[in-house]
Structures are given as structure tokens and as C-alpha cells.
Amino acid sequence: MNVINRDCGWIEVVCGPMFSGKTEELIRRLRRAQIAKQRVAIFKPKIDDRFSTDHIVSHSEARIPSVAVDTPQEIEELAMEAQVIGIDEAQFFDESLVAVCEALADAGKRVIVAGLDTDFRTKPFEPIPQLLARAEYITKALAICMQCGNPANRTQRITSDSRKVVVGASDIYEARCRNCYEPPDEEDE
């Protein structure tokens, strides 16, 4: 006999490069939870104000209301009544997001996190790798290479800005496959 412990939480991570549909998948999962009449709380980092300050918005313009926060600790404080917690653009939070997600899952909540797993240099983009190591469910999304049309798992920065975090969209980034990706100059690191 299978018994489901309804108080058991878990972490789901949706990761991949820019333009791979991570936010769209997050929105899809959160909408399904809302349809099931579950209490849902949705968060994004304040730094990401590209499309909206009070919605998560995908590149295909799918949107869902969200709360913009500065720190992962705010998520923990604001999400205690929720059954399902959605967090977009997780790479913009510091590593304390890992402990917050663990605490929420330990409290019996379903935590769905979306974000880039690597930066524009193809280096692991914390805190996503740490969340991947702790997640019960992982979805690795691929984009389509904007050069050749093959599956793309890399984010190409098409500007000369060498800072690790530069919030942008198609004006700054392209999805690229392994063959079309052009690593930045080492001196830019």
C-alpha cells in the first residue's frame, strides 16, 4: 500500500540557458497549483525589473503576479501560509536561498525554483548548482541556438560588459549551442 505523506515538502528546479522556457515552465506549474486551489506564493528578485516589477514575465509574455524581494529571507517570511512557492531568476539571489528553500521544503511546502545554471562564461551560477544537489525534481531546459538552430545549453553575452550579473534580454544575450558558443576573453574574467 502506498501512503503519501501530505506534510512532506520538496524542491523542484527548472534550469537552463537564457531563452529555454524556464520562466514559462515555472508559470505553468504555478498556474496548475492555483487551479487545484492550492495556496501559492510567487517571488522574484527586485533586481529583475526588465518586464514588470510585480509580475514574473516570460520572454513569450506569459505572466503571473509576484512579489519582488531583496533577500531570500523575505521569501521565507512571506511564504509561510503558502503550500506552493515559486521563485524565478534564482541566480540573482545569494547562497542563503539554498537554506531558505530547504527550510520551506522541510516545513512541508512544494518549492519550485527557476534560474540559470551557468553564467555567460559557462561557469556554475550559484546558488542553482547547490539547489540542484538538494532538489527532488530537476528539469534541464534547452533553448534553440540563435546561430544554427541546434539545441542550445549556453548563454552567449553579445556585449562587452564583463560583470557577472547583467540583467537583460535579447539585447544582451543569445542562446547558443556548444559549437556556436564563443567563450569571452580570459582577461574579461
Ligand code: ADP
Given for the second form:
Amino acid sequence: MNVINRDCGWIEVVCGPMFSGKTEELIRRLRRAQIAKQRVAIFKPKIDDRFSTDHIVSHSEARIPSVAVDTPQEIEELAMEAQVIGIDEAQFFDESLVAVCEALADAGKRVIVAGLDTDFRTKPFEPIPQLLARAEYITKALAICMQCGNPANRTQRITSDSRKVVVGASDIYEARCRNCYEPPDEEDE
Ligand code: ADP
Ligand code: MG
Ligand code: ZN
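Same protein, the form predicted together with the named molecule this time rather than the form predicted alone?
Time for the whole complex; same chain goes first.
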């Protein structure tokens, strides 16, 4: 009997705070698959229109073409022919993403998901924690603290907006370590 079943899919999650290189790492893995002539499908949520609507773009300006979708169900439909599926900014999808990733992996596909594991209050950011519990492979990336240079696993919002989702980059957020992170005022939500 073969030890490796070639029809077996899996889930990889790349998580961490903003600026930790999640998107760079996702692009790196997807490019390698494309070079190896695997069929690759790449998605991101429509809400993330910061740099581009038809590319995934990192803060270091690496980019790769992608399809913007509203729901995980669209990913399931559009990814049927793909062997490798990349999903960026996965924290912006609802929790139905978990079942979609499981179904795609069960169907023999390699599913690579990148997203924030915590929000700007340091609270777990669903559905990433659910995906971490189910994934075969997990990479937890760190940024560099903008205050002291230590490894940074937190995202500091440097404006006073208290909504959970405010799409932005270094104009609104910076990477901070445990020591330098300052909790936002507890207010409405
Ligand atoms: P993420 O997707 O995790 O937000 P990206 O892959 O888009 O991260 O960007 C990573 C890049 O961000 C780094 O290679 C670097 O050029 C840049 N960067 C900006 N601020 C920082 C920081 N504080 N620490 C590390 N990298 C940073
Ligand atoms: Mg990113
Ligand atoms: Zn620090």
C-alpha cells in the first residue's frame, strides 16, 4: 500500500498581525505552485479594496492576480477546477468559510488561507481561530514592533475609530509587541 494518498487535500493557515508578511508568504506559495503548472485559484474579499480589486497586494508591493468575492460560497463554486486555492484577508469572510475550506480540502485540494488571527483589541478574529483548529499546517508570522524593534504579534490602531473593521494600512495601523501595545478605550461596538 502506498503511504501517500495522492488524492488527499489539506489546509494551510498563515496568520499573524498586520505587516507580518502573511500576504508575501501567501504569494510566495501560490507562485511556486503556478511555476509547477498546478491549477491555482486566488481569492480575496471585496471589502478589501485598499490597493487593488483584481490583485492581492502586499505592503512590500508584491502582487498576484486574484478574484474579489462577497461570500465563501462563491469561492467554492469558482474553485472547483483548481488544485491549489489561495485566500487572503480571510478574517473578513463569515464563518461559513470554515465549511468551504473543509469541503475543498476534502475534495483533494491544497487550500492556503491567510488572515489576521486577532483584531486591534487583541481578541481572536473569527473565522481564523476555527481554521487554525482544523488546519494541517499553521504558520504564525510576526512583524517588527514600530516602537522598540521586538517581535510584534499585535496590531495597534493609531486612530481613535472604535469599529471592529476599518480597512487601512500604515495610515491607521502599526505593528507593536506585547510591551508597547496600548489597548484602545473600551467603548461601543
Ligand atoms: P501582512 O499581509 O501580514 O499585512 P504583507 O505581506 O502585506 O503583511 O507585508 C509585509 C511587509 O510589510 C514587509 O516585508 C515589510 O516590507 C512591510 N512592513 C511594514 N511595516 C512593517 C513592520 N513593522 N514589520 C515588518 N514589516 C513591515
Ligand atoms: Mg495581508
Ligand atoms: Zn515594542
